[in-house]
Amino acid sequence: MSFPWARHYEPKAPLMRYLDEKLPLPRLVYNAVGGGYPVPRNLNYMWNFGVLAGFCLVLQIVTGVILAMHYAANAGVAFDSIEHIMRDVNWGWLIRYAHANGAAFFFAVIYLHIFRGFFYGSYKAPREMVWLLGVVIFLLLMATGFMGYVLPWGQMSFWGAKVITGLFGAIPLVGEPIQIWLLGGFAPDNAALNRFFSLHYLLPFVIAGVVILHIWALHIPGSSNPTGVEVKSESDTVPFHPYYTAKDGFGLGVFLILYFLVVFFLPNSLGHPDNYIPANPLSTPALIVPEWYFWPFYAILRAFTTDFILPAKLWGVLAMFASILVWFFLPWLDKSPVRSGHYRPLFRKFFYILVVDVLVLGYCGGSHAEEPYLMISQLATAYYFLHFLVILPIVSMIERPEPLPFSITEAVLGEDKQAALGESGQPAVSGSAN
C-alpha cells in the first residue's frame, strides 16, 4: 500500500546521495523499517513478536556457522565433537547453550506469533500471502529444528531420527522407498548424519529468503492492528522509527532477560536428559519424544491406534501433517468480514478453547503413549480439527460482531466528529474490517 503522507528518503551527504542514485539501499531500508514507513499508531506488544522472531533467526544463524566450524558430521564422533565444543572450545559452551537454547525461544516466539494472527485475524484479505508465506516459514523452521535434534547423536537424536523417518513407511507403495532415501540406508547412520547436517545448515538460510518474501508482502497492505480497521488517513499511523523500534527494542531487552536467564542458570532444563547418552541402536528408551514444541503435533500422531480402512499408522501421519496445513484454508475458512477477536465475542470463546485444547496435546504430546494420555489426545485432536474445518466456518456466518470504530485514531482517542463526517461534511460510511 503507498501512503502519500509517507515521508521519503532524501539524503543529504554527498556520499550518501552517490549510494542512493548507485545501489539506493539508505532508501530501501529507510521505506521498509524507517520514517518511511507509517504503521497503524494502536499495535500493542503482541506486534512484537515479528521483530524477535527475526532476532532469533540471526541469532539461530550466527551461532550455528560457529558451531559447524567444529562439529564432525560422523556417527562414531558426532556425540563427541559436541563434548569438544562444549569443553576445548573457547566460550563453546555458551555457544552451544546459546544456540540450543535459542531454538526453543524461536519456536516459542513463533507460536505466540501465529496464536496471534488466529485472534487478529492476520489471514483475512488483503494479507493472505503474508499468511500463507508465514506457514512456509513455519514448515520450513519444523524441519531445521528436526534435523538439528539429530545432530548431537546422543540416544534421544538416533530414536527420534528413526521414529519421525520411520513415518514415511507408512505411506503405501512409496513409503519405504522414500524412507530408505532420506536415510541413505535401512537405519540411521553416517549418511544420515550427513545428510541432516547439510539440510540444518542450509535451510536457514531458505528461511531468510522466505523471510524477506514475508516482509515484502506485508509492505504491500501495511500491517494490520488489534482493531482490524484499516488505515484511513495519516492521523491512524505514525512513522515505524522511532516509535516502533523503541516499542521493539523494549520487547527485545525483556525477551533478552528470559533468554539468558536459561542459557546461564538453566542450559539443560529445556532438553532431554537421555541426549546426553551416547547413541545406541541397541538400548530403546523407556520414552522416546520429539523436543517440547514439537509436542502438540505428535501427540495427533498418536492419537490413532485403530486400523480402519487405512492403517492407523497412516492416519496419523495424515491428521498429523494436516494439522499444519489446514492453516493455509483460514483465509478461506473464516468468512467474517470483521477480523480482529476483540470484536467477534463468540469467536473469542472458541479461540481460548483452542489455545488449550493446543496446551493439552503438548502435555499428552511429552507424556506416554498410555492412557488416559492416549484418549486425551484422541479427543483434543477430534476438536482441534472440528476447531478449523467446522466450528470456524460456522461462527464466522452467524455471530454477531460488535460495532467496529470508525478509525484507528477513534478507537485510540476516542470518537473523532470531524473525521467521522469527512471531507464533505456528510456522514461517512463506517468503518469496515474489508
Contents of the next structure:
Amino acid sequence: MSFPWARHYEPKAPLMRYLDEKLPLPRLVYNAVGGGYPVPRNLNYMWNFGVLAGFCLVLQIVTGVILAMHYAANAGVAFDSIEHIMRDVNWGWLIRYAHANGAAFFFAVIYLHIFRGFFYGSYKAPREMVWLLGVVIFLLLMATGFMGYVLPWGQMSFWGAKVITGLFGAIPLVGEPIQIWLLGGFAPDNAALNRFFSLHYLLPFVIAGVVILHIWALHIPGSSNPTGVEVKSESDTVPFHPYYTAKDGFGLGVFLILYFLVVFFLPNSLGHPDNYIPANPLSTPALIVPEWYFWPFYAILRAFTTDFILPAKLWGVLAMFASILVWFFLPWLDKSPVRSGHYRPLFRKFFYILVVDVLVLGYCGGSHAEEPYLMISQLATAYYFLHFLVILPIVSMIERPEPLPFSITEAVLGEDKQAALGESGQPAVSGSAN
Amino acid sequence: MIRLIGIAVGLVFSFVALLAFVFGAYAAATDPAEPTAEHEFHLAPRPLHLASDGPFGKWDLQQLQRGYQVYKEVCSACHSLKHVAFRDLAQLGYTEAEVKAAAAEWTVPGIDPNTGETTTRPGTPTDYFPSPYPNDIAARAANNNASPPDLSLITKARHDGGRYVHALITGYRDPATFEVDGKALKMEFPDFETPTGLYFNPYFPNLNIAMPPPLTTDGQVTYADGTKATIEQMSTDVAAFLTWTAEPTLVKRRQTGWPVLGFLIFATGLAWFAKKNVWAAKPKQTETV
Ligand code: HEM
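To test you: the structure above is the form predicted alone. What is the structure of the form predicted in complex with its partner chain?
Okay, now the whole complex, with that chain kicking things off.
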C-alpha cells in the first residue's frame, strides 16, 4: 500500500514491459526505493542509517563468503588459517580487516538507527511492527557478531565463548545440561567452533529475510519524520528517487570514508590484542571483555554482584536479556500521542540522560570488574531500567507536549495552504496517533 | 496493565542493582582493595620510534635485516616464528640466492626418503622457521615451566606492540634498588620477591618473567652492515623486525589506503553536489494544494 499520489511504474522500453508482465521485479524496486515511493520531504540525516545498515549487511555477506573460502573451522588450525588469509591469500588482509571492522561499523550504524527510533518515537503506532522486527534483527545481529568473534580461535574468542555460554549455566536445574548441549562438550572446543561457524554463516541470511519484512512493514505506513506528524498530502512528500537516493548516496560516501580510514590505517584499534594469541584453555587472560559493541550489556551482566532471593549471576543474566527485551515493549510503555522528541521537553531531557547512561555503561563494560567501575555500572544499570520501565510511562502520562506543526509542509515552508483553507487534517493513512 | 507490570519489573531490577551498589560501596569503604606491587610498580613501555610508524611509515629494510640477525642469533634459541617462511625474507631485500642460503643455515624437521624415519635437513625457502623445541613440554622444561611464546605475532598480541618488546628486553632491573617516582619497591612491599629462575622486569605485567635478559652486552651480534651493535640498537632492530613479522603487509596496506581514501573523498564530494542539485530542483513553494 502507498499514498494515493504515488507514481505508477510505466515501463517504456519493450524489454522492460515484457519483464513487467512476466516478472515485475523492476516494478517492485520502483515502488520500494524508486520514484514510486513517496517519502516525507523533511527527513534529516538520522534517516540515513537504515540504508547504511542494509549496505553493511551486504558488505558483511560479501566479505564473509570470501573469508569462508579460505577459513578452516577446526580448533587445531582455525587460528593458523586466519594467519594464512592475512599473509598468503591475495588481498586476504583486506578482506579480513574489512569484515572485522565491518562488524564494528554495522553495530555503530545500528545503534544510531535505534537511538534515532528512541528520540523520534519511531516505535509508535502505526510502526510497531517495524520496530518489533528491528529488535529481532538486533538480537540476530548480536548472535551473529558473537559467534563470528569466536571463529579466529584466539584467546578472547575462546574465553568470550566460555563466559557467554557459561551464562546458560546460571539457569536453575537445567542450566548445566543446556550449556553442555549448546557447546557439544564441557568447554568450548572443536564441536562448538564448528557449530558456531555453521550458524555464523546462516544467520546473516536470516537477518536478510527479516530485513525484508522490516522494510515491507515500513512501507505500509511509510517512513516517519523528524516532526512525527503523519503525511497528510502530496506536498508533504517527495519521491524516494531521486531525492533520497541522492541523500543516501552522499551519506554512504561519508560512511565509506570513515570505514576505510579504519580498515587501512587503524584496523586493529577496535579489537583486543589478546585475540592474536592462540586459544589456550589453561591460561586465563587478565581481562576478558567482548567487542566494544557489547560493552553496555556486559556491564549490566556484571553489575549484579549480590545474591537476593536468586543468585547474583542469575540476576545478571536476566537483567542482560531484559535490557534488550524491554525494547519490544516500548510502543506500549510510551503512550504519549506525540512521537517526536522535538515537541516533548521532559522526554527529551530523559532521552539525553539515557544516552549518557548507555555510554557510561559501555565504558564500565570495557573495564576491569573492580571498583569504582562496578559501583558506577550498578547505578547506571538501575537508571537504565528505571528509564524504560518507570520514567518513560510516567513522563508520557504527565508531560505537556509543545504545539505541533499542522503538517510537514508547514514545518518545512512555514505555512500550509491546506491548513489555511481549513481542510480537514485527516492523515493520508488511517491508524496514526497524531 | 502492561505499564503496571513494566513499572514493577523495572523497580525490581533497579532495586537489586542498587542493593548490589550498597553492598559494593560498603565493602569498598570498609575493606579497600590492597595495593599490589604489580599495580604500583608496573611501567608503561618507553617511547620508540620506528620507520614503519605513522600513516606514511615505510620499512627500513636495513634495520629489518639487522633485526632478523638479532632474532636468528639470540631469540631463536628459545622462540619460534612459525607463521613466517624463509621465502618471506625476500621482502627484506635479500636476493633469491641469499634467501636460499639463509634457509639452508637452519635445520628443519624432515623425513628420510629411504627409511621414512624422522630426521632433520637444511631448510629450503618454502619451509617455515622451525621451533627450537620438539614440543611445548620440552619448552617448559627448559624455561622454568614457562613456554617462550611464538614471536610471529607478538607485536600485535601485546598492547603497544614493538614499543613493548623493545622496553621488555631492555627493561631488566635490580628489584633491591628499583624505584618509581622516588618510591622504592623494597620499602613499599618488603615482601616482594623474585623467585629463583625468574627475573625482575617492571615492564612485564607481573614484574617477574621467566625469560633471562636476552641482550646483555654491546656487540653481542656483529652486524653485517657494520652498524654498532649496542643493546639499544639491537633491541630497536629486533622490535622493528617483529613488527614486520606480525604484519608483512602493513606498508602495502597503508599505501593502498591513500588512493582509496582519495577516490572516496572525490566521489563523496560529487555525491554532495549531486544531492544539492537534486534538492534544488525541489520547488521551495509547492503549487498543488
Ligand atoms: C540489518 C539491520 C537493519 C537494516 C538493514 C535496517 C534497514 C532499515 C531501513 C532501510 C529503514 C528505512 C530507512 C530509515 O528510516 O532509516 C529502516 C527503518 C526502521 N528501522 Fe531498521 N534496519 C535494521 C535494523 C533495525 C533495528 C535493529 C531496529 C530497532 C531495534 C530498527 C528499527 C527501525 C525503525 C523503527 C524504522 C522506521 C523508522 C521511521 O520510519 O522513521 N531497524 N530500517
